Structure formats: C-alpha cells, structure tokens
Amino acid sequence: MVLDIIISNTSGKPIYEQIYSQIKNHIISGNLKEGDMLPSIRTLAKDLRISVITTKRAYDELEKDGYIYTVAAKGCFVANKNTEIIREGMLKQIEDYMRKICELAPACNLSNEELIEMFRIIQEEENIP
C-alpha cells in the first residue's frame, strides 16, 4: 500500500501531526477503506525519510482516536468508522470558520476575490492540493 503523504519542513505543524492528518483525510475521503492495511511503521518511516518514533506517534494517535487498529504481528488497519458523521462534523467546522471570516473580512475591507487569493496562497504555503 502506497500512501500519498507529503511532509513539509516549512509547516508549523510537527511531522507526526502532518502524517496523522493526511492519513485521517485519506480515511474520511474514502481513499482508505475499512480493513485496508497501512504501511508498516518502519516502511512508512523509511519512505518519508523520518524517524520510526515519529511515525509510531502518528499511528498511536490515529489508533487512540479510533481511525486505525493494530493486530499483533500483522500490522495496522483502517478501523470501522462512520465517515459520514465525521465528514459532517468537519463540514460544520468549515462553516463556522467561514462565518467568522464573513465577520472579519468587512472590517479589513477585503473583497471576495482577495479572500480567495488569500486561500490560494495558504494552500500553496501548506502544500495542500
């Protein structure tokens, strides 16, 4: 299993959080499905050229939050989760943030075009597709 995970050294986020959020997003989006096997901790660490400890921390957090489970001597697998409920929760968060932007933008005299440009710049800086 090859996971498309991009580590950014310029991001303010710790590497384990970057791994955590990208794997979580793969699960929520359906790219990883229930029962899918994740790469071993060692393999992912080698592929990303990072510490095994960092990868283990990301996997531990994913397991603690119920996104994956571990089977001894077999590996880590995507857990059964109601991704639709998770997605709805995330959409609600996005809406809340957008409402806050709508409150703040007029005070800064920002147009919709300027807001969209700010969003694009942030996407580029964070290496978000």
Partner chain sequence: MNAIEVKNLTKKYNDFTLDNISFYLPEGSIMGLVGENGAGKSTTIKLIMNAISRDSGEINVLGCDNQSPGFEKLKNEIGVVLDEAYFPEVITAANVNSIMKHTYSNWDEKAYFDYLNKFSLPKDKVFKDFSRGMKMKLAIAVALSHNPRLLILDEATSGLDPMVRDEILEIFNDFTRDERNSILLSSHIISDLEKICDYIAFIHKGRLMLFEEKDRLLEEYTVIKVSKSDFEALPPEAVKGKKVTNFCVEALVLKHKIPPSLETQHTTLEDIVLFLAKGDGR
Given for the second form:
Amino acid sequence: MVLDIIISNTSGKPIYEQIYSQIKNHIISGNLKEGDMLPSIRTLAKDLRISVITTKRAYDELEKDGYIYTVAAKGCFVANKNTEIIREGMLKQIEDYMRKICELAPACNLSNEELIEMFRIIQEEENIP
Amino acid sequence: MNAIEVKNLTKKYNDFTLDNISFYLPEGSIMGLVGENGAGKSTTIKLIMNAISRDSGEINVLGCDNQSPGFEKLKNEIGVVLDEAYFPEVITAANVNSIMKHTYSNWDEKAYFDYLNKFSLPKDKVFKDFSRGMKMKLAIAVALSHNPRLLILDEATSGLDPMVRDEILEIFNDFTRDERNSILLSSHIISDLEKICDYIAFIHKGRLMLFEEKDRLLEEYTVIKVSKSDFEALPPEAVKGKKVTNFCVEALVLKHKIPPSLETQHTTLEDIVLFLAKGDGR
Amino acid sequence: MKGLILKDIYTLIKQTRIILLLVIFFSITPGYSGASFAVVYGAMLPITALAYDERCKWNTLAAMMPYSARDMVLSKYLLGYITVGSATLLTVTAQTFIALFRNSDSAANDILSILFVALTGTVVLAVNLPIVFKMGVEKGRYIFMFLIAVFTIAVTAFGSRLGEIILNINISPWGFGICLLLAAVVLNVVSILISVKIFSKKAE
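Could I see the form predicted together with the partner chain next, after the form predicted on its own?
Every component of the complex follows; first up is the chain already shown.
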C-alpha cells in the first residue's frame, strides 16, 4: 500500500488540515481499508518533517469524526465506517454543485467548452492532478 | 512530563538582564530558541545547565531541580553543544573518545566512532585543523554518544554550509523519533528552526516575546499588504506589527480578527519574528 | 575526573614538549640544584594546562558535563602532584644512577634534598593555584615568578644559616622532613578548599 501524503507549506492551508483531508481521502477512496494500521503519529511526523503536535491534532480530528480508532500501545487503525455511504453523500454533493453550475452558466453565456476550460484552470491553480 | 521547565527565570548583569522568562519543553518534542545575537539565548542555556546560577525563578530539567545535588549525575543524560567553547587545540577525535569514556558514565564508544564515520571526521587530525563544520559535527557526535535523553544545542547550525546543516537537522529529526528524547535548539537562523521545531520561544533583549506551538503560530498570524485607509479600519487588537511605506502598509495580523476578504501573504516564521522584534507592538 | 586529567596530559604532551624535555634534561643533570629545577618546572605544568583551558574556553564546555567545581579544581591539583611526583621520581632515579656510576657518597644527601624540593613544589602549587583560579593564568603566572624569585633569594641568602639553625635546634633531617611534609599536606588541603570556593563563585 502506498500512502501518499503531500504537505505544502505555501498553500496557506493549515498543515493538520492537509493531513486530515488526505488521510480521509485515502480512506474514502478505498486506498486505506478498514482495519489497516496507520503510521504512528511520531513516524509520520518525522518522515514528513512536520511537528508531532500537528500530526496528533490531525489524528485526533480523524478519530473524532470516526474515520480511525486508537488501540492503546498498538497504534491507530482505520475504523469500520461505511465508506460507501460517505462516498454516496459526496457524490450527491458534487451533483448538487453541478446543478448550480447548470443554473448559473446560461446566465453568463458560458459554453460547455468554456466551463471545462475553467475547471482545468482551477485544477491547475489548486495543484490537483 | 516536560523535559525542561523554566519558570520566571531572572538573571541580572550590569549591562544585561534576562527578565522573567517562562517556557517548557514537553518530552519528545523539539523547541527552537530564537533571538538576535546577545538576546539572551546562551545565558538561558547556561542557566538551564546550572553553569551559571540564577537570581530567581525555577528550572527543572528531566524532572529534577537543576540546583539539587542529583543534577550533577543527571548531566550524563544531557548532550550539550555550545557555540564557542571547544576542545583544546591539539586534541584529536581519538583523544576525545578516551576523555569522554572517563567523563560520561554511559559513554558509547561504538556509537561515537560510528558517528565519526558518518560525519567523515578524521580520528587523528588535531582539533585546531578542523573547519567550523567539523568542530560542530564532532561536538554533536560527542553529545549524541552517551545515550542522552535531552540535547541542548547553542547555535549548532550557524556558520555551516547548507548541505551539512540539512544533514544535522536530519539527525535531530531522527533523534526525536524516540518519544523520550527532546531537543532545545537555539539559533538566529530562523528557517532552520522552522524546519524541525514543534515549539518556538522568541527572546528579544532579554525578554520572552513569544512562546507558542510553531504550526499554531503559522496558522494564527499572517502578513497583509493594505492601503493606509484599509489599515486604519482594522481592529487594533488584530495588529501585531507593521511596516509603513509611502504606498502601503505591511502588517502582521491575527488571521481570525481581520475581514476574510483581505488577501493574505505567504507568511514564514521569520516574518513573524521580524515583525514582533521591530514593531514591539503597534 | 580521570577524563579531566587525561585531557590535560594529552594537551601537555603535545603542546609543551620543550618544557617536558627541559624537565628530563634537568633531572639527569648531576647534582641537586639542576634537579630541583626539574621539580619546579613540574610544579608549573598545571598552570600551563590552565592556560590552554582558558584559550579554548574549556571550563564553559566542562560545566555542561557531569563535573562539579570540586572535580574541576581537584583535577588540577592531582595533575600537579602527578607532574611533581614524576619529575621527582625521574630525578631520584637519575641521580641514583649517576651516584652509582661516580661512586659518590653525597648521593643520599642529594636525594633527600630533592625530596625536600618536591615537597616545596607542592607547597608552591598550593600557594599558586588559588591565585590562578582567582585572577586567571596571566596575572597568576607573574605572581608565580615572583614567588619563585623570593624563594630562590631566601634559599641563597639564608640557606646555609637555615642549615645551622636546624643543627642548633637539634632536629634530624628526617624530623625536618616530616615537619615539611605535614606543613605541605595542611597547606594543600587548605588551598584546595579555598580554590573550590573561588571556582564555584566564579560560575555566578
């Protein structure tokens, strides 16, 4: 299993949020499966060369939101959360946003091509592959 | 447990006062002590090691009052690297091994020679022929070779080339993979500290200006560039430092106290420290 | 403490070869006066060691190590006893050989005199070290020179008369030796206590 976590110091997004959302994405996308062990807080912090406190904060948030659980003296594991439902919910959200776009685009006289171009530019700006 | 606890520490000299300093270093973390030359970093470190005695306040190191009789023995578990105190000129790295074998009860000869190899330090070259980088690396090798739980380093990375600095920072990073190990690191090179520290303490003219978790600092503070009229409209408590030019005002502000519409600049620890040092408030 | 003495010995061996050679040269010079120079040079070595310490700010570094003020001070006294002792041993051995070679019978007297000088060496050490700990090596060294000068003048001026006095008060050379030994021990103990006080105070 390859666990990609890329921390950007210039994005302006707090580092704990970056870890939180990237691990969450790994769980929802199925890259991390239920029961998988996460790297220890200290290992992750030292490997990413970031603060231990920050990493702990990200793990605490993940635990609070039910994505992971901690076994004392063993480590952190991916929780039994119905990721399918979470994914459904997210897909629904995407659909909702797209509906909004469909509503707004004609008012601005935007063609589909222009919309796709806009989407690409935003992706590039946000550095999303 | 805290590896170091400093409470209301004060030390007066004729021309300098270290004034009522308080901070702590939780076990397992790295703290950066920032400040200009002469700000009081070395004095603080010497006070922590009880090499000079304090006028007032409290200092606990590894759970022990540093003026209690037990502290002498506890120094076996503390590795210290100083900026400008060295081994005698004619001593070689091999001599240092023999000396330290009879100095530290827990001296690890093998670890020491491994570090010498790792740092490519010659065993038989005399100390005065070492470059500054080599001297620092030798001191760090000594500090690491008696199984310390706490490393205290005074300007250990200044005057070194970037490659060596990075190498040394990596070693510090690895040292704290063990959660019982802690580091206090002083430097005036803030970017080094930004790379590896969990906590930052900033001393300016003998006073503690700041003691905070590093990432929180970067989350809470930001630099903005605004017109004078926009600047005047900001809530006063949001502004922590400013630079006024003819065209705009550059200011260090608390992120959550400014209107979200303002565009924030990418802010480094160095920006924060410089604003706080120069501004001394609004 | 062994570490501290070891550090001084490494430094001295490498940095003061000339003085060490002088010690050896004077040790094997026939007669009592040359030999006493060897012992006096021996007594100077701890001060030289302190000078090298000052140059590299060793004390600041050593304060970070598990050493107390007592260790720091005592190590210099021990170093002094080692250097004075070695110089004496060397001298006595050399003089014994020379005496055997020459079939001279003044050797026993000479050796006794050298032992007196050795004790005097530790006395000089006891007087000098607290001064050096207090005022630093440079000033301390001048005072040391001064003491040596006074001592030499005193010996030259009153040396023979001192012998008479000893004869008059009817004390054997052995008795005199024991008195000198006791005086040296007391002086050194007091001196060490004072030095530790001075050293601890300096750290403030």
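Here the rigid core means the biggest group of C-alpha atoms that line up within 1.5 Å when the two forms are laid on top of each other. Note that the coordinates shown come from a computational prediction; the quantities given were computed from them, not determined experimentally. Residue numbers count along the first chain shown, from 1.
Rigid-part membership between these two forms is shared by Asn9 and Leu38 [C-alpha given to the better-fitting superposition]. 10 degrees is the angle through which the smaller rigid part turns against the larger between these two forms, based on C-alpha superpositions. For Leu110, the displacement of the CA atom between these two forms, after superposition on the rigid core, amounts to 4.4 Å. For Arg99, the displacement of the CA atom between these two forms, after superposition on the rigid core, amounts to 2.9 Å.
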